[in-house]
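Single chain ahead, by itself, as structure tokens, in the form predicted on its own.
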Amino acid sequence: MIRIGILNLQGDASEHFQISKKALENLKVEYQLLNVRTAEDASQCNGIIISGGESTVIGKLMVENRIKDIILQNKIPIFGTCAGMVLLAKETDYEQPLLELMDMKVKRNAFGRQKDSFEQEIDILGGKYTGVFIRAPAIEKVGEDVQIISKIDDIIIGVKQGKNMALAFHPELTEDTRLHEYFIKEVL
């Protein structure tokens, strides 16, 4: 049985929970979906999804609740979207707690403020996908072990390193389960 956790400290966790459930059912695997709020919750997971929200708050709560320690000790694969992308980075343009699991520098709110939100069709992992960008970050630079999986023009919006994946946009706000399925297959 695979156990996928949805970090539920702040942000749009319920949307990730619903689309992850659909993705797991599509993959026809025995699964358990967990709301991750504590280190104990995190320790039960084979993979964790970190959603959008306020990355500074999420980062501080991950440290306070020892979730960061468990993720790092157990080498739990992470799928980070929006704020989750920021938290996966080794470096950002703002001083805050980070997981530092991916060799990249992320710029927070790279596409502007809330009013500048947009949807755009993007190419990712060999297919077309609707990207929903809300106060989205972007990646300014990556290390040599980081695979770029999506860009808008020359702006990096999706990467993968090992079993970790980071996206600048919100796949949980669509009905398309492909990106969640991709992450789950990496964890299997």
Second form
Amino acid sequence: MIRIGILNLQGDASEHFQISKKALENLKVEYQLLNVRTAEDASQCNGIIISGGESTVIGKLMVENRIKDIILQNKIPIFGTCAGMVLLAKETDYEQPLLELMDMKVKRNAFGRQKDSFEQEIDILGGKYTGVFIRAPAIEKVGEDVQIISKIDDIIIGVKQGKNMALAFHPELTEDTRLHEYFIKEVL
Ligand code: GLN
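Here we have the form predicted on its own; I need the corresponding form predicted in complex with glutamine.
To see the whole picture, the full complex is given below, headed by that same chain.
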């Protein structure tokens, strides 16, 4: 039985819930999909997905609710998209609470404001995907343990470190389940 949690403190958690359900069904595994709102919820998970939203707000709530402590103590693999990617970073260009699980520096809103949102075809791990970018961050610097899995020109937009994965865009806003399946397989 695999237990995947969707952090649901703020942001677009419901889209991740829907697409993760599809991904888990496709993989034909026995699963439980949980909404993570408390440390108790987090402690039951084999992997947690952190959605887009406001990373400052999500980070503060994760500290207050002790979800951050549980993730670090139990070494729970994290898949972060957009604000989720910001939270995985060791460092950003803001003062904000972070998980600091990935050796990278992230610049928030690197592609401009909401009105500058865009969609673009991107390559990740040998496949083509639709990248939906909404006030998206970019990765400015990575340590040697971080694997770069996607770029637009010279800008890093996807990385992995161990079982943690971070993407600057929103696969949950497409119908494509492959990246969710990839993360779930990593934690199986
Ligand atoms: N700019 C937001 C942040 O840094 C992330 C935007 C998003 O998740 N769509 O928190």
